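Encoded as structure tokens, the following chain is the form predicted on its own, with no partner shown.
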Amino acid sequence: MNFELKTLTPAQAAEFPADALIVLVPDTAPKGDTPLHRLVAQAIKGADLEAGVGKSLATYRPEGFKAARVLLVRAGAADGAALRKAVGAGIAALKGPGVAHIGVIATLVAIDNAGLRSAVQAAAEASYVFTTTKPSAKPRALARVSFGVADANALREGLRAGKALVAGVEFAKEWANRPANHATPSMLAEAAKKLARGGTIKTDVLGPKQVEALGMGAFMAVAQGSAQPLRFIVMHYQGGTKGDAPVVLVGKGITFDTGGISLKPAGEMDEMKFDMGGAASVLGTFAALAELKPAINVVGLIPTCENMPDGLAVKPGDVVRSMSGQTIEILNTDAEGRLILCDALTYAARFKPRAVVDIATLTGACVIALGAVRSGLFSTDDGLADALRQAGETAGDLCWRMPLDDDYAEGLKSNFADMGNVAGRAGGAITAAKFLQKFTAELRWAHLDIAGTAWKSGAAKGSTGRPVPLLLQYLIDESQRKPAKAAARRKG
């Protein structure tokens, strides 16, 4: 889908040629004597347009307008959250056959670059259609969205950022939505290689023999029950100065999770194709980086495999040796994500990173704790935690910091290994994070548990593309900070 900016006066807005118009309306009627002003004033005066962000009034061939269909939509303060809701509601109401070009008239509201980026994101979200494995699905009819604003030149950066964000979110959605037989570890690796064809990104893919040579026993243990060979994807985006310490993003890439020998219940097991949501978000973030090109160095690590209950599969009670040298008693094979992540986190240290953020659909416990509104945020570093939280607030991709008290790690003790991989039901999202923390002693590290936010169930089943907006905003913010020449180290 194409997005464009146009400088339009209120008089020009009414004449704008499009299949339909969305007029963003402020809380109070603006003063003026153009067809646009008169239409808005009449709707507000007659109480036909309800108050409240996202409330709308549809009109057909209003006087003085070139477009046949004009939808007035309340935009409130026109901040990011309001514009996401208003534009999303408008696009949802107007999309359909015959509507290939929608104009969003924002000349009556005070919109800034961040707001425009949110509006672009909302337009894409409301019109998204997954068609890869559904030939009967009608593809997105909406081909172009034009934003009419008071000064297009002042908002060019917002449009550029919005387009990059849409590219990243839709790349993440595409791969997370694919059924597991259309998104195997090898296919995920090919998707990462495809991103590298533009020249901005470099991608290396390690296979089973290379992973074994690295000593990634925990990762290998999860993969050994599947006929699909594991892949370890290593991506590099070099937007900063050579030698600047990179941010490392680590995405959990379980392309299908049966639970292994600790088999999951059959109900809704199909949704375990989304268990590579963390990997999809890393791929999506790199797709966005390739478009936006911020001045920062980023490394993406994706350990990817299936978790299957084959005769060769790892068993409850088995002990494996991680890349760090620490041994792990696998008490529950359905706690597999942390096993592939722990080896990737050990590998991440070689890049001497300024920060490491892992992203994973890790625990059902996080869904119970935070639902589908906020991702769980865990970190050993207050500055990193604050930066991620603020990035989420700015991007409208919210997270919430959870505790990491040492007492939560008591349940991970094992009689037969350095640790167990589970610690019981109580505080499950926290104990999972405490497990990962054991592999991050020398890192500025944060963990995002996206089990509740990476996808939707029910009639709206599908990937959300989260937390690509949060990650991209964090990297943009980091690119504007003083570059780090060496990794920040932290004990404990």
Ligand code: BES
Contents of the next structure:
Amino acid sequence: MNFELKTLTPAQAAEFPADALIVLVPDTAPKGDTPLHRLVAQAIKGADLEAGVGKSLATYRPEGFKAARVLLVRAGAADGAALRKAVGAGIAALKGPGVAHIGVIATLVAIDNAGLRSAVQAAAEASYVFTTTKPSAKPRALARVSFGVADANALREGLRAGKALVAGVEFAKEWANRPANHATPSMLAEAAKKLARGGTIKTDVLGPKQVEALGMGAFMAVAQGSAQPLRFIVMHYQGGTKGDAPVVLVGKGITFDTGGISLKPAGEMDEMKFDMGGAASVLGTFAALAELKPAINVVGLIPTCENMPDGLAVKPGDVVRSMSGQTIEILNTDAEGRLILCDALTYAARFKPRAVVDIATLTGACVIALGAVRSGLFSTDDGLADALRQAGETAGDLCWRMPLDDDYAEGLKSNFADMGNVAGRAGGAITAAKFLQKFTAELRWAHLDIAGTAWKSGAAKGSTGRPVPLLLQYLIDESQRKPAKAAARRKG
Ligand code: BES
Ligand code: MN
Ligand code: ZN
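Please supply the coordinates for the form predicted in complex with the named molecule, as a counterpart to the form predicted on its own shown previously.
Every component of the complex follows; first up is the chain already shown.
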């Protein structure tokens, strides 16, 4: 999909040639005497256009306009959140087989770079279609969205950021939406390698032999019941100075989670194809980095495998040795995410990172705690937690900090190993995070539990592409902070 910016006077706005126009309407009627002004003023005055962001009024061949279909949409204060809602509603109302080019007239509202980025994001979101395994799906007809603004030059950065964000979110959606037989660990690794073709990203892929040599016994235990070989994907984006400590992103890449021997019930088990949503968000973030090119170094780590029951599968009670040397009694094979992540977190330390953020569809308990609105945020470092929370607010991709009191780790004690991998039902999202924390002693670390936010269920079943917007925003913000030369700060 193509996005472009055009400087338009209000007079030119009415004559803008497109299959349909969205006119963003401010709260109060703007002064002026052009067809655009008259149409908007009349709609507001006649009370035909309800108040409230996203409320719209469809018109057909209004006087003085070139486009046949003109949709007036309330944009309120025209900030990021309002534009996301207004443009999303507008595109959703207008999209259809005959609409390839939509003009969004934003000359009557005060739009800034962040606002334009949100508008671009919303336009893509509202017109997204997954077609890879559905030949009968009508592909996205919308090929071009032109934003008509008062001064295009002032908004170039917003357009660039919006396009990069869309590339990232759609990359993540594509891979998360693919069924598990179209997104095996090897296929994810190939996708990561393909991202490296552009030149700005470097990708290394480790297989079972190398992972064994590293001593990743926890990761291997999860993979051992599957016919699909595991992969450990290592990606490098170097936009900063060589030697600057990188941010490391670690994404859970369970391409299908049956639960293993601790088998899940059949209902909605198909949704466990989304259990690589963390991995997809890391891939998507890298796709966005390659386009946006911020001045920061980033490493992406993706441990990826299936969690299957099988004659060779790991059994409840089995004890495995993690790369850190700590042993784990696997009491429930369905708590597999933490097992693949713990070895990746140990591996992360070798990059002497300025921060490590893992992203995982980790617990059903997090869905119960926070629902689909906010991702769970856990961190031992207040500065990192604040930075991530703020990035989420800026990007409209929200998260909420959860506690990490040591008392929550009590239930992880085991008589047969250094720890168990589960701790009962109570506080399940937190005890999972406490498990991960045992592998982050030397790191400035945060964990995002995206079990509730990575995909939608029901009729709108599909990946949300979250938390790519949050991660990209965090990395942009971080690129504007001074890199910590003395990396791997101890936890606060
Ligand atoms: N991938 C699941 C978590 C999940 C479940 C995400 C449902 C979204 C919706 C994870 O691997 C898992 O199975 N977690 C268990 C942990 C339990 C065994 C301690 C869970 O949440 O039930
Ligand atoms: Mn599981
Ligand atoms: Zn899982």
